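Heads up, the chain below is alone and in the form predicted alone; it's given as structure tokens.
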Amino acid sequence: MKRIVSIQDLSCIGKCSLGVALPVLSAMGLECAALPTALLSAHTAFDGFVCRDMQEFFRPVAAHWRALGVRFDAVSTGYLGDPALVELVQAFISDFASPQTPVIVDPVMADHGRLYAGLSPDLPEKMKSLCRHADILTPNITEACLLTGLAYRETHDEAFVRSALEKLLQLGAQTAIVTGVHMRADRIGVAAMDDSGEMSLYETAYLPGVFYGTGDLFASVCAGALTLGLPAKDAAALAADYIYDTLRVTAADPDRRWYGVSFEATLPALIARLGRALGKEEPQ
């Protein structure tokens, strides 16, 4: 069984970050190790949430894993929040990722054209240095614009998306996958490009509304599929279909959207799709 480590925060209430990555990656047939960067009483859309920074925990955990000789088949990073954590994660990648270990970076820091509340304006520039260590980047449109200097837009054409992908690859990654692409009003897409320069676009129907944790869910499925050997465009399509299925279920129970999308209900469909994509009945 392949082992992946997920480096991001853990919200005790609200399905996002590690609360999504652990069950989804495990269901996909991977051993998922967790390295929390922060502990939150609830995700940040809840008023009055309590947060504890875990930087001092990060260092001894990494040291213990080095002493144990732990190795990973993939490294996945999500919300970091503090520019100082970027340096810790870069050191972790240097210690634990060989040239054959895919490093998947989801530069979680912004949406809807702006940084998340409470984040340092220095974070995007710092995040660029982490992108140089990545094999695969999975930003949303806002994060792609912050990383590349492109002006944020609500709607997109092929030239804009291609420019964003090309500029992301210039940061050092081999593959860039951008979510939240709106080329048509009733569709939402995910675009991917590798170092060959070929761009792919995969679209699903657009379901309007605010759904917490969808980016983390997409990144988790993508990271798992890539670790299991799917090509980037196939991993992106798999994740996009799963998000669409999950949002349809979540939308039927609007009160649940506050706590996060109902990914548990659609996991069986994800595993079935993954098995077909891998040419197996079940992922190994």
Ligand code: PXL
Contents of the next structure:
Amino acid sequence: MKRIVSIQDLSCIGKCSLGVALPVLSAMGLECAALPTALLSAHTAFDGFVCRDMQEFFRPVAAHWRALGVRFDAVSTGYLGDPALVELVQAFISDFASPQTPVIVDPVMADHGRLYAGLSPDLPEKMKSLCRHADILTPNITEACLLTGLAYRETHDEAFVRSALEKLLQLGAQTAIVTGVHMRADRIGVAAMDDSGEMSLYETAYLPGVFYGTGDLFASVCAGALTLGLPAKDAAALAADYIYDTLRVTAADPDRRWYGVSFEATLPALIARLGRALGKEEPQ
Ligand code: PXL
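Having seen the form predicted alone, I'd like the form predicted in complex with this ligand now, please.
Let us now look at the entire complex, which starts with that chain.
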């Protein structure tokens, strides 16, 4: 069984970050090690959340894992919370990832044109240096703008998306996948580019609303699929379909939570789709 490490916060309530990476990656058939960057009572959209930075914990954990000889088949990073963590994560990648190990960087910082509550305005600049280590970089549109200097827009055209992808690759990422691309009123999509310079776009129907945690879900599915050997474009399409299924079920859920989506309900469909993408027989 392949082993991936997920480096991001644990929001104790909120269905985001490690709270979705662990169940999703486990369901995909991967062993998922967790390295929490921060511990929050609830994610930062909740009023009055309390947060404990876990930086002091980071080095001793890495040292213990090194002493144990633990190896990872992939490294995935998300919400870091503090610019100082970027350097720790870079050192971790240098220690634990060989040139063949996929490194998936989700530069979690912002959405809908704004940084998440409590984050330092220095974080985007610092995050750029982490992008250099990324085999796959998965910003949403807001994060892509913060990383590239493009002005934030709610709707997009091909030239804008192409320019964002090219600038993200200039930061040193091997493949960039931008989520939340909104080129047509009734569609939402993900756009990807690698060093071939070719842009691909995968769209699903647009469901209006604010849905927390979907970027983390997208990145988790992408990371899992890449670790299992799917090409980046197929991993992005698998993740986009899962998000669409999940939003449809969430929107129809009378018991839905405002702070997160009903991702648990759609895991079986994700696993069936993953099996097909990997060319595996479905269980009878
Ligand atoms: O879903 C992104 C995310 C991750 N971690 C924390 C957050 C958010 C978004 O609000 O607050 C702590």
